[in-house]
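Only one chain is given next, in structure tokens, and it is the form predicted alone.
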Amino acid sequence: MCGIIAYAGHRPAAPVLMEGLRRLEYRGYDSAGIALAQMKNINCFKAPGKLAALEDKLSAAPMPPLAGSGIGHTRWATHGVPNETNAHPHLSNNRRFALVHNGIIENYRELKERLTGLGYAFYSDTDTEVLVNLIEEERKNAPDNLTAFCNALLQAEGAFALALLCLDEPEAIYAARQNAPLVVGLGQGENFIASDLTAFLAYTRTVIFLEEGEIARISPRDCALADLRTLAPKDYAAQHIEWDVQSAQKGGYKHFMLKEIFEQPAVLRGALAGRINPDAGTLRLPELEGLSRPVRLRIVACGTSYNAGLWAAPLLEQWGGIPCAVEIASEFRYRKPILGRDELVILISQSGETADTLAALKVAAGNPCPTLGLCNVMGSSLARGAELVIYTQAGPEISVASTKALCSQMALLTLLALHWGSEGGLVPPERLKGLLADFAGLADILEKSLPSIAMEVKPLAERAANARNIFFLGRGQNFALAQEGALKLKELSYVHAEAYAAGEMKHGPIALIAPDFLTIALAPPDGHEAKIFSNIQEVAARGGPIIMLGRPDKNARFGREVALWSIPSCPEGFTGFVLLPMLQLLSYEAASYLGKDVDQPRNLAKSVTVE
């Protein structure tokens, strides 16, 4: 969740470390700091707050002569409050070592109170301290800085992504992974390693994804990896990223998370493009290739992307013909559940690091079943650990809220649905032919879409901002929208709001309407229209305000309580694809409306890579 990027090369270290940590903003965080090896001291500048903060400490500090290596941190709070003392980097007692570091060591107390006993001294409450001084006590008898931070990190248990700084070394750095992404970034007389391969794309698209345990020292002259129990050297294969720096930046609109919702077509195109040929009324998923056609199925992911393998599941079963079931991966990784050859377990996370659905991916890989990941990130531990992997090439995504990342799990989840429905004998050629002639169109129909919606939506935003509490209601599919409409509500604008299967609302739920409590209902022409109509004139009958997203021709049977927002017209089976953007613009409206901070929520971050 925290954001690390270190810097060996030609250039000053410092603006390089900044303008990576202004590139890592979007994953969240409280504090920041970078460490700088200078003359014969390592400097730290620390400051709580947003970027600016670290910034003036840095224009205020005298400057000795320009480091060509450092590292830099945002951090998002774990242990500790979020101050000055607990950002980091951190400095060891003797100030010879400076460590950044993105997870949990599990065990720092326990190492605490030894080293505490060995005369430490410890100023900040962080995990991340303990550890930096255990690299200085180990160093006391390690013939190198490698053997010392090896050894330190064997003692260390639970998760972590390291940078470290060494003041008898100052032009490397060293970096070790564990249950953390870490990525090294290969220059012309200068080399990175960052938690997000967004920090160094203005510089290099030449990378090495680490693996678990794996250690790596750079320099301005080259990099090496070694195990990190055995110490033994590793060869490494470099990637080249078709990301560039302009994908990742604004582009014009005033937020990212504005933007990639406006990329949701082109997401929709690159995700069929090379898949599907609708003219011949074929489709394609290389990825499949050698797997047998699964008897059952199991989606675990979390978050946004369960709500994807929500709303995928009723199609799998339908189309694919499927039995399915969708899990959260915080919950499967606990259990012990049956897995058998015949079910396939597919695991979901936009950045393929979510920590959660990592762990749900090593219970399942315990058993006889295949795994496929879906993830957008090339080279992400789900993509590597997974038997199988297809990518859903929506390109980054910035804001923390997901928007794109979405659309495009929906669509290789509807891909998947139609190629076993296909192979199953379920949807003949004839239909297949049709229903791709459909999803090659969508596209289009949602680039035309998407302005009007945009204007449309601010006045029925700005009443879901000034509502106490909100009801997302919808049935079938509609209710994993609802889902996610409720959820991306609550984290952009802190608005309460909740998503109930609309036939449960009576179950309870019904006694909270009252004439401040809006429900937000979800009605698309899609055969569940009669029932929610039902359920929305039981909470108009108890003077509930309604925003009901629906067909025109529909709303006369309505009073003046139910603002109709009306969903543009798109082919049967894929109306999803239409309303997912109109929940994330009212979203995005309501909490710009309140003046938050609509890409970097509070308490919030990208990717979480911890527990």
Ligand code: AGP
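Nothing here was measured: the structure is a model prediction, and the numbers come from that model. Each form is matched to the other, and the largest set of C-alpha atoms that superpose within 1.5 Å is called the rigid core. Residue numbers count along the first chain shown, from 1. What changes on going to the form predicted together with the named molecule:
- Once the rigid core is overlaid between these two forms, Gly503 does not reach a Cα shift of 2 Å, moving by less than that.
- In the core-superposed comparison between these two forms, the C-alpha atom of Tyr123 has shifted by at least 2 angstroms.
- After superposition on the rigid core, displacement of the C-alpha of Lys531 between these two forms stays below 2 Å.
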Contents of the next structure:
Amino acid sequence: MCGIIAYAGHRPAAPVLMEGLRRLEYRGYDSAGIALAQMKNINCFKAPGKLAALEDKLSAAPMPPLAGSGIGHTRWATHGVPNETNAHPHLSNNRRFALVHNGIIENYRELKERLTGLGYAFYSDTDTEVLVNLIEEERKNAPDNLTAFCNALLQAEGAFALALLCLDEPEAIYAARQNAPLVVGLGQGENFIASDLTAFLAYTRTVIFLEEGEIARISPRDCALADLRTLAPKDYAAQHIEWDVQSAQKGGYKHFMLKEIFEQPAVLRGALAGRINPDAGTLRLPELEGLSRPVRLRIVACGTSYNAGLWAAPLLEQWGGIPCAVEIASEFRYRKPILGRDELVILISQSGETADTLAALKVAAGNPCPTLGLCNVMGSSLARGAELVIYTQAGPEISVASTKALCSQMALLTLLALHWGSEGGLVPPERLKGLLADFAGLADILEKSLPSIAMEVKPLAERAANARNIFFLGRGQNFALAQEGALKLKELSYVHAEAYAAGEMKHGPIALIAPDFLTIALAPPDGHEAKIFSNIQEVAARGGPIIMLGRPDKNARFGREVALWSIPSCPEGFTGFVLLPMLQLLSYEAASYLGKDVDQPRNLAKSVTVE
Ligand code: AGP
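Structure of the form predicted together with the named molecule (previous: the form predicted alone):
Full complex below, order starting with the chain above.
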């Protein structure tokens, strides 16, 4: 996620902005910049890479940047590669406005075309530069900057947290939020705006969390809020924050992992942003332009990313109509695979730096087939090495255990299945429209369900924490989720857990079942339940305790060995997105109960860049 900091006050702005950007570094970034209102100009200082490069630019600046107000930004690239031109802040053509932005403007292409027709020039690949020039254009017919700002934002679709500097109001900063967080800090003779309060916690603990659709104007002495649509002034209630910096970076959550689990609704929205239009029933993946329909798919990945591929394969076949094989990268790289010209190799990696996956990319690249990278980090080795790349736009994932990245990978793979299904005629327009509507509503369902899941899981997590061995059972896509549940529990709580295709139990593993051998069965109402219910009864009949994640009808009868954990209801075909956080929170609470280091489990690295 990008980081925003804005300052209006009695101190020289540059040092305050740089300190704020340093506090936001944990969010991950690939370029940074600040803009200062200095007498007759807005001066921008930007640099790719780390903040040290920006500091060099500032120290080399001809004039001492003593402005009392300014805006700053650390960029996590979504549109446009990480370089100085694409770094924020962005200036409008007349250099009277500077803007920093966190989020995605979904309709920026249409806006850019219109502005280009009006004579505007664009130098970067970003959606932000389009927005700041739209503000310039709107200012021509608006009575003031606030009205111009709002009129421009009402034309933007998507997610934005913004801070705007106007040359003719050098002491003021305007800010607005829609589907991306923004917080105001109230000081003595100085005020702040930032993506999260760590950026200014050293100066004030009095904050206002902007609500959806709110716009703010700060100056050194005052702060005013208004409704983005109506411009009606809004009252606000400031809060006093006790957090230290570390907990502020975690947004008040105890661990980054928990924060990232709860970010999944926003991650789902981010993955779909600009790609689906549920009202029109349309889906667009411009990243695939020029790619002919593959005759078969080969997904290659490691760990959780491999589980994403396992989970998606049935969808790519049933919805997409394309045969799909999934391989572990460390095996694929040594197997000398036979890859046809009409085969597409999809490499999945959150970090884009996993050694085995990059080696698999090299093997695939040695064949005539195209390669597609599905990754979260712009400019990563996978993103640069694959012929095509689709970004999951999940924002930086700090915790070693991958959570929100998997959610975004599943979302993108679902879109791929629907894309090829629609293209191949297997998913007719009406069905596509229904599925996209269901998909678009999933984030709200998740947002509503997560708090109750987090409450219900605790006693079940204690049982898992106290178990010596655990089976995770599932059928179909739930077998892949069972693999992920077992991996999470192993890597976080160090309890031995194994995933098994439920139908395989009678071919040997059921011999292990005993009262001290816990089974966790994934049994959502997805057409497999009758079969897995009988697998559950086979385990129960041998005295094995079971935790069942399901929503059985009232007639289903299970013995006392079975503890039911109800799955929140959600549209058919999307239960994986609700089961996933249940499994993640089970492992999170088990590890917490055992006092393990949740964000940094022993022996593990966030990115396995060696064999
Ligand atoms: C996930 O919880 C693990 N930490 C690990 O399995 C991870 O998914 C794997 O190393 C792959 O990483 P990548 O997605 O960055 O390639």
